[in-house]
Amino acid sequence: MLMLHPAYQTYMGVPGLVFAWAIFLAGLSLFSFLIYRRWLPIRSGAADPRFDSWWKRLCGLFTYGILQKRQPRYLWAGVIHIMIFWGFLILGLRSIDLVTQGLGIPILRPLMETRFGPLYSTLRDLFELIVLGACVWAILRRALIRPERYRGSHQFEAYLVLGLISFLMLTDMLYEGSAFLIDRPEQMPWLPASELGALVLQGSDHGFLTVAHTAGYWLHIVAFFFFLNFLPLGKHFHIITALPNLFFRRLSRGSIKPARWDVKDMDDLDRIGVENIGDFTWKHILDFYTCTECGRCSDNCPANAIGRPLSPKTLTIKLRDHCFETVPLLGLKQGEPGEDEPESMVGEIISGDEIWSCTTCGACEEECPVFIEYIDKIVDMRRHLIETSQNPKTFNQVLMHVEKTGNPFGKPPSKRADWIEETGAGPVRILKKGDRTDVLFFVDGYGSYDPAAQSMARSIVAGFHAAGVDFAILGPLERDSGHQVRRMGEEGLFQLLIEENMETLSQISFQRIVTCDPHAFNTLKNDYPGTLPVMHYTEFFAELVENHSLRPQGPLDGEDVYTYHDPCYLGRHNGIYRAPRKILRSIPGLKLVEMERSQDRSFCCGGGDVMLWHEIEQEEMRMAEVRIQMAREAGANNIITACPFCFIHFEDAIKTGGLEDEMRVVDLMGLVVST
């Protein structure tokens, strides 16, 4: 018995082709309208240069988009997502084939009648079962296991979409399974999903099978177009926007975007920072559309972990919802995003405490599978708060000190080199204009004035002398690098610091710059113009250890166990993980263990950026205390760091926790020169 395709049948005197074209045109027209409305905020967003390095972007699109490289960082959830995603890629061809058949233009039929057809049919059936199983697995996981990171997500929408995907799989199995029983060809490939559908329908009469076959097709087509038009309405818009967002991802790390990409001179700006949706760049608005609400960002956010009022996921959801309200899909409002907004975005929708809770550690961005950016958005909102004097009052004196004296302590530049008097490791040359040196040691503000950071600077000086390095410092000529100033949102002052430091650097000769502080290293490398030959001291001394110019003495005595803490701006922002470990492994007798959260999943100590001068009241405990506990759980009684701010915060956490007899913080270079 031969089957007549459902679209070629007549229903109440109307040809099925008419219904197929009506569904197609209505579905496509509505989808085009929805996409246009969603495009409006992106179109009005600020400039953002993302069209460079096409080959690198395409490679990343394949690695992170097609291969889904970041998904297995959460193993089982990642496996589920990969199965569904790859199923979408494979079954997308099937959907096109079914739709075009119904329109009477089966453009894929010639391809399916080649040798490719049977192979694809088997692959299609396999993935229908895989996707169906993954959807059931995901539904049960959400309903029974209920991962904490899903809290605050749109759960009903997730269940609805998983149900829709399952429905699409089942209707195609119904369509093919009934055909399998009505008109089974003599030779056919292995079709496990179709055979399963046939097994369920086994024993049904011809009339019922015909109805099932027809219903399976039309239900599938209607569900397909309903699903397509549902996507732009909520969080599952990421099914459409994820790959473009990955392609336009940020290719560099560590730097902060300028106040405006399309305005060179800040004096030409009417205002600085982000006040409303239209002030975000078009890429950042695309980020809002792309959030999957998986919660990985918040799950790894140290501010969220200690109870601060910041959840990166929630922040994105609120900004996306506000964006949708600003340009409603079916509303009559025709204004650009940002015009006549009903409430203030910065300060009301996103509170000041949320904005200042961020440590800019980058854990959220490192974990996000679709490369959503958070730090630039946070800093842009801080710029607005600074510009409108809504910043914490404690910042005012710090910023005034930096502007007048070049350091956050307000101490005179003439005292900037006083710390060298206590080195005990040999002389330290202070450069004047026109001088030269092989290595310029950029000490920065804390290394110059804070006692704990000074001890780290002295250890580096001892290392220079032990390795016979020709080095010098700028002393009174040095100004603060400006790393914290920029991330606080004071862009004008940061640009002033750049001008002053770059003018000084242009008047001396050096081969490379070595810093003590990862924050200074990061901003000199990534925020300053041009390409400065800057290294963090762990990179520099790792090379000397490798070529035996520096030999740590030893062995270490006792039963002490050490663990290394990866500073955020050395590790995640600049990818330096091997150098400090290479130095540590060169120390004879050192017992080194790794914490569970290490390298790119390191947990921020809370010591960087605005946290130096502003404390958030709503926190259950300090980040440094959490990190110290992680070190103890790893079996260590010594936590090593290569960052003065980490050192300061760990030292304070050990004292306030009463752990002086059980735990101590160790400067990495101090460990090298003291052994």
Given for the second form:
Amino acid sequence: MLMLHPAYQTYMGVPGLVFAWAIFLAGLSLFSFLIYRRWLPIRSGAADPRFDSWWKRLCGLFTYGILQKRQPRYLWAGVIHIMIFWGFLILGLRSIDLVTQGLGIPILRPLMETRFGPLYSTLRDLFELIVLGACVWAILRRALIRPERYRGSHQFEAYLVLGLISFLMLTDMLYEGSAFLIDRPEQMPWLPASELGALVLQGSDHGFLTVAHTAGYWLHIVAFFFFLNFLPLGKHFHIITALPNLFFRRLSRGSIKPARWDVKDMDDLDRIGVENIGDFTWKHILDFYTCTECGRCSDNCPANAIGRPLSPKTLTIKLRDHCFETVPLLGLKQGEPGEDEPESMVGEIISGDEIWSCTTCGACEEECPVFIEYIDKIVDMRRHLIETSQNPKTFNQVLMHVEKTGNPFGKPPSKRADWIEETGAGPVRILKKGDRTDVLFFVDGYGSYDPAAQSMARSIVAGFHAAGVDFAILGPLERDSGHQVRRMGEEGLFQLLIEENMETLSQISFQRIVTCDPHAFNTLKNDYPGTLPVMHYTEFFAELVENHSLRPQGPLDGEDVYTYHDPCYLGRHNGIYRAPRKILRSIPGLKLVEMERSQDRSFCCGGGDVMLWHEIEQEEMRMAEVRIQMAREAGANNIITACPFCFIHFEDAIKTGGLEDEMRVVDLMGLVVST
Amino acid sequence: MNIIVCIKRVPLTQEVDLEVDERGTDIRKDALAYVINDWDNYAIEEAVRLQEEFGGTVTAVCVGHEDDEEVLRRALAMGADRAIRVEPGNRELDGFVVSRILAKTLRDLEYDLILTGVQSDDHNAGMVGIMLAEELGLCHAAVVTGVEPRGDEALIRVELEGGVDEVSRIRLPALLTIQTGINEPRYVSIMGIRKARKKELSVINVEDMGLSEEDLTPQTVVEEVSLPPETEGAEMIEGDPSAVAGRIIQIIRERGVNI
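Having seen the form predicted alone, could you give me the form predicted in complex with the partner chain?
Starting with the chain above, the whole complex follows.
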């Protein structure tokens, strides 16, 4: 019995082709319109150069997009997502085939009639079942396990879309399954989904099967176009935007974007920072569209963990909603975001406390499967707050001190090298203009003036002496690196510090710069112009340990158990995980355990910038206290760090927690030189 | 409401080991960083807030050299509309001379209020504001912690000894010396200060003002500046916190405080 394709049948005298074309044209027009409306905010977004390094971008697209490398960081959710994603890739071809069949231009038929056809059919059927299973699994997971990280996400939309995807699978199974029963081909590949459909329909009469076949087709087509047009309305826009977002992802690490990419001289700018949605760069708008609301960012955010009013996910959702409201799909507002907005974005939609809660630790960015950026956005909003004097008042003096004295304490530059004498570190050569040295030890403000950090600087000096390194410091010529200042949003002051430090560095001859503080390391390496030969001391000494210039001697008694805390700006932002561990492993008798959250999932200590001078009232516990707890859970009674701020925060947390007898914070280099 | 704020740039002396200069009449200032006098910062903020609420203009005035223009730029960045610097040349200045120069500068300007800081960080004399008011024949109040204009008067809050506040009315125009804590001065960013370069800053030379030699002759002579002698009697208390606390209580009791 011959079976007519549903599109070639007539319905109440109207040919099916007419319906197919009507659905196709309506669906495509509406979709084009939606995409156009969504394109408007991107078009008017600020400049952002993301068109370089095509090969690197393509490789990333493959690794993180096609292979979904970050998905399995949450194992089961990741597996489900990968199954659905790969299903989409494979079934996309099927959808094109079905739609074009209906339009009377079956462009894929030649391909399907080759040997590829049966192979593809089997794969298609297999993935229809896999996707269906994954959807059911995902629905059950959401409904029964209810992961905390989905709180505040659009749950209804998630269920709707999972249902819709399942519906697409089921209608195709109905379509193919009924076809089997009506007219089973003699030779056919293994088609498990179609067989399953046939099994369900087994025993139905011919009339019913025909109806099922026809209905299966049309429902599939209608659902397909409904789905397509539903995507740009919410979080499932990521199905369209995730791959572009991955392609245009940020390639540099650790740095903060300039005030504006397209304006070199900040003096030419009327406003600095982000106040309205239209001030974000086009890529940052694309980020908002791409958020899947999976909540991995907030799940890893230390500010969120201790009750501060910041959740990266909520931040993105709020900004996306605001973006959608500013440029609505319908309405008279013609696409110029930022004009006569009823509600101001920074201050009302996103509160100051939200913006100041971030430690810029980068845990959210490390986790996001689609590489949404947060730090640049937050710093951009901070810039606006600083430029309009809406910053916490405690910053006023700190920033004034940095401007006037080159350090946040307001201590005179002439005393910048006094730590040498105060800590008995000597001898240390202090450079003057025109001098030369092999290693330039960049001490930075805390190392120079803060007693706890001074002792770290002294240990580094002891290390230099032990290994016979030719080193010197800038002393009074040095100004703060400006890492903190930049992340607090005072870009003008940061540029001033760069200018002064670069001027000094240009007058001294050195082979490399070694820093005590990972923050100074990061900013000199990633924020300063050009490429300074800068290393953090852990990298430098790891090299010396490797070539046996530095040999930790005295074995530890083995009674203490140590754990190493990865500072954010050494680890996540610069990928230095091995060097500090290499040094530690060279210490005979050192018992080292890893915390559950280590390396790229390290939990921030509280941070080296805003938190030093501003307290967020809502926090329930200090980050450092949480981290100390993690170290204890790992079975350690010593927490090692290689960052002065971590050291200060941990020391504080141990004291306030009354844990002096049970926990100790150890500076990595201090531990090395003590042996 | 038109407001004039008189401001000054002073050395940042905290954390610095001050040294007396060769002549023994001043401290060595060559290595010091300079900032806006703290009290004046509050005065500018107060002026800008009043202007934001009641309209009018804010003019910042400074008697000083070119380097001192920095604090005028800062005032402009905070919201002042224009600035005037009076160049004193090499003349020696004291509170008297500065108040006479300011009086001459302000005499022909229109104003409802003149604000100065209570005192300056460096000399702590607290004279300029009051002498300026006297010279201009204005009503004045010192150590003001609150200003509320009411028509041709202003309700002002003044801090008295022992933490007592006095609220009174003052006829405008008037001169008020502003106490720290009256407000929270805003931060002005480096870019804000740079942008304020576009605002008007005029310079007047003191020699062109027609001041008499008497007006320009300092009335105070510094004989000697010295650092306070190091005194004995500091006791470093060592031991665990409870022992330290115990010893502190003991000392307090010994000195006759009942606790």
